[in-house]
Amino acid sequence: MPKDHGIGASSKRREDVRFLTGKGRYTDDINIRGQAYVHFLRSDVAHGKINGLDTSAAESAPGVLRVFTGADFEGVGGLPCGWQVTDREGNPMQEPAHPVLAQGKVRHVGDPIAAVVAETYEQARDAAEQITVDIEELPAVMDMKAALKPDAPKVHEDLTSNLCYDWGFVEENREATNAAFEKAHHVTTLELVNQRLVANPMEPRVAIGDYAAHSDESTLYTTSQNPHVIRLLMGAFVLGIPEHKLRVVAPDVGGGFGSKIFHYAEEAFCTFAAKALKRPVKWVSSRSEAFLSDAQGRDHVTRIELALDAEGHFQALRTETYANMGAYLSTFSTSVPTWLHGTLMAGNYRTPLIYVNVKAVFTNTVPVDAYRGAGRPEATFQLERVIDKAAREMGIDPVELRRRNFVTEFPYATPVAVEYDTGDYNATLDRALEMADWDGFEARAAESAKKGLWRGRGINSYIEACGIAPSQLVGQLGARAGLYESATVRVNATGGLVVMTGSHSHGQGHETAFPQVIADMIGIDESQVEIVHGDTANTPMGMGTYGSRSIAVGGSAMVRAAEKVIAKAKKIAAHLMEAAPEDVELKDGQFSVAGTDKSIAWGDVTLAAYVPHNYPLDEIEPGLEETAFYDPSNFTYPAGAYVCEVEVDPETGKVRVDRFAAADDFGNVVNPMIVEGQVHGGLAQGIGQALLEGCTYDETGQLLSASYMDYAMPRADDLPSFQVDHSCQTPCTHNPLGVKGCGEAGAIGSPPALVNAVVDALQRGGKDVTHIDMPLSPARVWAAMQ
């Protein structure tokens, strides 16, 4: 029977009563007495350096407070990198300035060149149009190949090179997997794109910075997945404001998908102008402004080559990716095409030799950095592709390809330094096909047929790395932040709890099954458990919330706090009860002594902890509120397997996805329903990047998908009804609650399982075609056709 209550439950999203029925809070919904709005004029060039800036004209426009340019940030921090990437020869990463605003020249399209702030939003955006810009245009640096040519132009003239890193993972590898594919009796090699993304939040980002005089200090309320982050990295790096004189504030946030985890300029300009002015200052991003500045995703150009003996089994991979960094360095940019991507290139599978080069560049373009998976979707969709490939070249089937090569002894080492605890891939596999009607593909291809259709299927395992940890080894490996999380569980009298996070919900449902965790340890009802988080004035330093860590490392930290309130109840109790603290059992909201009919109840705990008549001062002080700060010893793992089946027509190339299968191994499940609800957010936004998505920017780098009029969403239309199965469970060995993740397993599984489909469907209409980039439009498949 399905529970009712507690961990493994599907309670009901108690944050929707508010969100479904318009009373969240976001950022945009803050309005405080006195504000003043500001609109940023960006370039409309790509690469240019200014020449001349005369704001005169807009000082004097109506309601204008003060136009800000490049010089009033003379002497402030650019913005931070979060991550430093050494190369394959031991050298620091090319780290160029980021300014707030643009000094001396432009970098790409949508980079701010000055910002008016004035009475209201109109007046500033009226001003803003007249400035008057002199701007010498220089060639874009487009093509990441192109770029690293010795004569290209340079995005940053005070750097080498386009090449802000050229990285070997793992180095000492190297040799060894070059003289394997020397003796390999197969080899398969796949050139690839991973298209480049726009994140697309429901909600765009907001910031508003506010001044107290009287106090000198600071608060930015912003659309931020991680609100401690943004206050260290901005008060420290850019600012320079003490953290205990500034306060970051992110309310309710409508999807993030990794694109609000880092710093942005539009947050450091509002807190800095809020000062400058003594005035509250808001600045709402249009939808056509976070197409040019909000951080983008993938863009990787891979070589990947897969060497095979005659029985089918992997003896080498090898990878040559070129990574787009974009005009400047965001966040976390350098991690993703490096840490996160190349520790995954082992797949679900024993390939003995590894080896992962990666070159990232700088081109005239926005930034790019984390977005769902960061590195493991792009990982996986090398690797599942070659794979299938190579399957077809040795004429073996593709499930049991997989299956001979599957890791299935663990813990297991990977030859590119991680080391997976549990899973069971021919598990999952095996509930993949078993949904997907396997064994009946042939009929449905036969009515597919006498549609005038072609029906193809294809099938990807996948695994993640989430919960990134630990904390000293990802120092090592350049992190500039510590990667735990926090939780301060507040107990009241009454027996009611306050659990404030350093994670952060945007959409995830914390606010249900944090809850959730915390109840069943105890025994009362969800009900009686409050979570307060994105708040850094009120919640210990966490690092908030990305790569599927919030359960497993924020859940975690949770735990370790209760465990620790729970400790001391229990000696309360025991004084209440006359009994040792060691013979003190704790279920269902009632304290008993082992052995005896002694009990006492949840709430007289703790209530005797905050009125202490009865009470062992000598032992314990009053109250009932503990700390704790989680650091994980492992990544975790969740992997599982997914089938995909499409039909396509050979007179337009157009594809349509009839069929898709998703078995996941997130380990223990806190709540079936919300994380059934995460799988399928996943595999609507790998569908969209598979199918319909992609970022185009022309020769001279304007940005041609620059609205939804030319960047294609999925839609309700584009998708099937998803099979949707976690009960292939194999619990975490490292963490309290055994869990895994979910949050971006469905949109790193997806794409190329429904790319493998695609392809499979075109041969078996008679086309030799091996590989089709993403997007897979009717013109791109109708075009490989021909």
The other form holds:
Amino acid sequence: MPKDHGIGASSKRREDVRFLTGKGRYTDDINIRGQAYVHFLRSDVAHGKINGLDTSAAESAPGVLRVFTGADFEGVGGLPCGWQVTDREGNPMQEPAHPVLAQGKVRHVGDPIAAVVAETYEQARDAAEQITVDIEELPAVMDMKAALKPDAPKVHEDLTSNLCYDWGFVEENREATNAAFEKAHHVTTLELVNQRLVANPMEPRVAIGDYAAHSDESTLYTTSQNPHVIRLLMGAFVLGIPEHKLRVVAPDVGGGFGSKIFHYAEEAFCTFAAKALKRPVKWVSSRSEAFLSDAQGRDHVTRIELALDAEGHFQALRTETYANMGAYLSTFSTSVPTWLHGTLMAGNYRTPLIYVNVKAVFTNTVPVDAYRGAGRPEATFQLERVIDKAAREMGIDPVELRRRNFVTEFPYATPVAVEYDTGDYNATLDRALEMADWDGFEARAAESAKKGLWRGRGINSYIEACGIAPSQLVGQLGARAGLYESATVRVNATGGLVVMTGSHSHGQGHETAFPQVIADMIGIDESQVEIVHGDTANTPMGMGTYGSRSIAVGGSAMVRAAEKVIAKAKKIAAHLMEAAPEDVELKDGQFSVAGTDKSIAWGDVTLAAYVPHNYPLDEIEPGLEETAFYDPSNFTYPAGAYVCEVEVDPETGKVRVDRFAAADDFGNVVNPMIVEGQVHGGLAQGIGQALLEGCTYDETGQLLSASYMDYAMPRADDLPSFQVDHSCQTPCTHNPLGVKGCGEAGAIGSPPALVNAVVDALQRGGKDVTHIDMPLSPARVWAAMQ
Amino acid sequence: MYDFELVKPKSVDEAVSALAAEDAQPLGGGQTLIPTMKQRLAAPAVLVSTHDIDGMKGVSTDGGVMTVGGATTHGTVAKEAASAFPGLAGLAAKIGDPAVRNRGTIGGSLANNDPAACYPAALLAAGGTVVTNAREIAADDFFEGMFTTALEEGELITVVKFNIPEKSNYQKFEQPASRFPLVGVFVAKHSDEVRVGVTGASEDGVFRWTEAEQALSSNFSAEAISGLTVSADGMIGDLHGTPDYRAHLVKVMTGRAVSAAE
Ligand SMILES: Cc1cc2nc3c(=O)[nH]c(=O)nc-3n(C[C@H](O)[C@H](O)[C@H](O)COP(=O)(O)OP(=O)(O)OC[C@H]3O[C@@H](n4cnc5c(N)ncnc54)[C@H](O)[C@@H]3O)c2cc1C
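Starting from the form predicted on its own, produce the coordinates for the form predicted in complex with its partner chain.
Below, the chain from earlier opens the complete complex, with every other chain and molecule after it.
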């Protein structure tokens, strides 16, 4: 019987009522009395020297309060990078300054040059048209390999080159890995591109700065996945505002997919300008601006080699990746191609030797940072593509080749520094093959052939690391932040609870799932539990939501805080029932004393905590509120297998996804419906990447795919009805809920399954095609067939 | 968007006089014009809406000719042309999404002459006439390359007339992002000739594929064009397809339209 409440129940998402009835309160719904509006004048060239900037006409235009330029920010810090990577020689990465407004140079189309603050948005925009900028255009640095040539123009003059870092992992394994390649029976090589993507959350970014002169306090309302992180970065590194004078609020946020993790110039600007002008200052991104200013995702060019023995056992793996950083280092950009990517190169397999080389490169493009999956999709894509190619070259069934190399004993320490705690990769693979009716393929292929279509099938077996992360470990690896999570559980006198969490919900459904856990622990109705998040003024310092970490890390913090609450409540109950605390049990909202008929209700105990007339005041304080910070001891390792079947139209190259089965092991599942929704969304994004999406610049640095006319987003009719299963569960061994995280799996696992399927279809159609770079648009598939 | 004045005349005459104002421009469904204005790429001073001009709306059939008012929406054409001219109704039904079809108009589409617009292919293939407040322009004389037509400043498309073919079909191969045609082919079999209108493909905008027309006029079947090739010269090359690919698709889509014609 499926449960109808608590952990394991598909409780309906309570937040959807306000989202679906238009009652959500997003940042743009906030309007502060007296607010002014800012419009950013952005560069329309990719690379250039600012020789002159005349703002005089704009300053006297109607409604204009002030025009800001880079000069106003000379004494102000730049936007910081949150992760320092150390290169192969042990030197720190090259870290350029990232000014709030351009100073002397523009480095990508969309780089903000000036900001006009006016009474109305239209006035600000009108005035911005009157600013004259004298820009001396410089050659744009676009191609990553060309950018590293000695005579290449430099994105940042003060750096020695366009190379941010040259990273080797694990450097000590390099020689041994190379030696294994010398001896290998077979080597499969693949060159591929993991194309640049635009995150495209439904809600564009918004920022409102507000300043209270009476208390000298600044408030920033912003579309963020992690308000505390923004407060820390902006307060400490950019504007020099102490945290107790700075409040950051991220109310309802309409999707982020990573792009709202980072600290952006517009946030710092609005906070700064509000204080300077003593007026609230609001910025609302247009969709066109989002294409030019939201951090973008992926953009790796990779050569991967896999060494195998005669039986197909993996002997060694070697990769060389060029990772595009864009023009500046976005907040977590440097960690994505390194620690979030290199550590996953073992996949689900026992490959004894792995060496990953990553060259991070500056170009005149929008900065690149984490996007749903962040590094793990890039790792999975290379690995699962090269395995498929190896299977074909060696004449081994691709399912069998994977099984032959699966890790089957746990814990398993990979040669790339992580230890998988649990998993059962054969189980998820079996389940995926069964759901997709793998064995019935030939009959379906024959049906397709009758319609003149080529059917193909592809699999993928993935692993990812979620629940980032042990703070001490990531600190050693260069993170400039801790990665714990926090929760305060506040019990009210009448027994209801409020959980103030450092996690942030922007579509994930925390407001529903988190109460399910608490309700189970106490035995009360979920409706008695409220979740508060998104405001640094009323939540404990937390690191926010990304990397599928909320239930694994934020949920664990909440459990720890609730355990403290329950322990204290038991002491109160023991006092009221005149029993020893260790004999008190809590079940179904009732405290009882083991072996007696004594019992007392949860609500009576909570009332006693706040009306402590009959209360052990000499032993414990009144009140019932506890905070916990949870710092995980390891990552969690969700894994699974995906099967995709496609039909390719050989006349046009058009690909139709006919079926897609996803079997994931997320450990324990709190709300199966929400998990299913997360997988659906992830699959849509992954299939979007594989089939449709792609961010394209021309050689001068102009963004060609700058709107939905040219940037193809997946629509419902591009997708099949998914078959999703999470019944294979190997609970995480090191967090209290045994959960692993599910937010990114779909986006990580689906692209290789789809590309494998299309290559299979073309091969079955008699075309000797071994790889096609994403997106597999009709034009590209057709070109590959010619 | 810059400030502008909106005029909502009730008759063609009123509209024509309103269009005489400086920087005045007709407004159909606004599906192209409004986004362009929002991006500040167009800045008309006066917009003259065709929305309230009843005389410019509706679909009627008389003998072999279908008459569509210039302010008729795609949604209306999809419904009302369905029995007499299913090829045209099918084309209209696949333009954009319901919101676009409920606002966008045939007059706006033809006047705009986007190189990837659907209606121009139908008008060329059906052979028909664009009727304006001032004159009648034969389909073959109307389109003058990308985004250019024979219309004069202030000239309003009041009615569009199509010669209803015996059989017709429109095949649209969608550009993955915009879902405008990457290549769209309208094939019309008339009693005396076959006409093939191709949109989306050429740098010169919509065109007639005359070799295919000749081949199909003697044998109306997909095989009739199997020996033909389309030159990639002058075809559009962009993010979504090379000139070679578009040339190839012209032939594939023509064949499919012939097979599907009804
Ligand atoms: C999301 C989306 C998808 C679309 N997909 C397609 C598609 O698949 N295929 C396709 O063909 N189109 C597509 N369109 C375009 C759509 O068909 C528009 O409706 C059409 O291009 C313009 O028609 P309109 O009535 O909106 O004209 P408007 O935008 O109002 O005007 C366009 C131009 O025509 C002029 N004009 C308008 N009416 C007249 C008239 N009666 N006489 C003279 N000039 C006039 C205007 O001054 C303006 O210059 C799409 C549009 C959108 C927004």
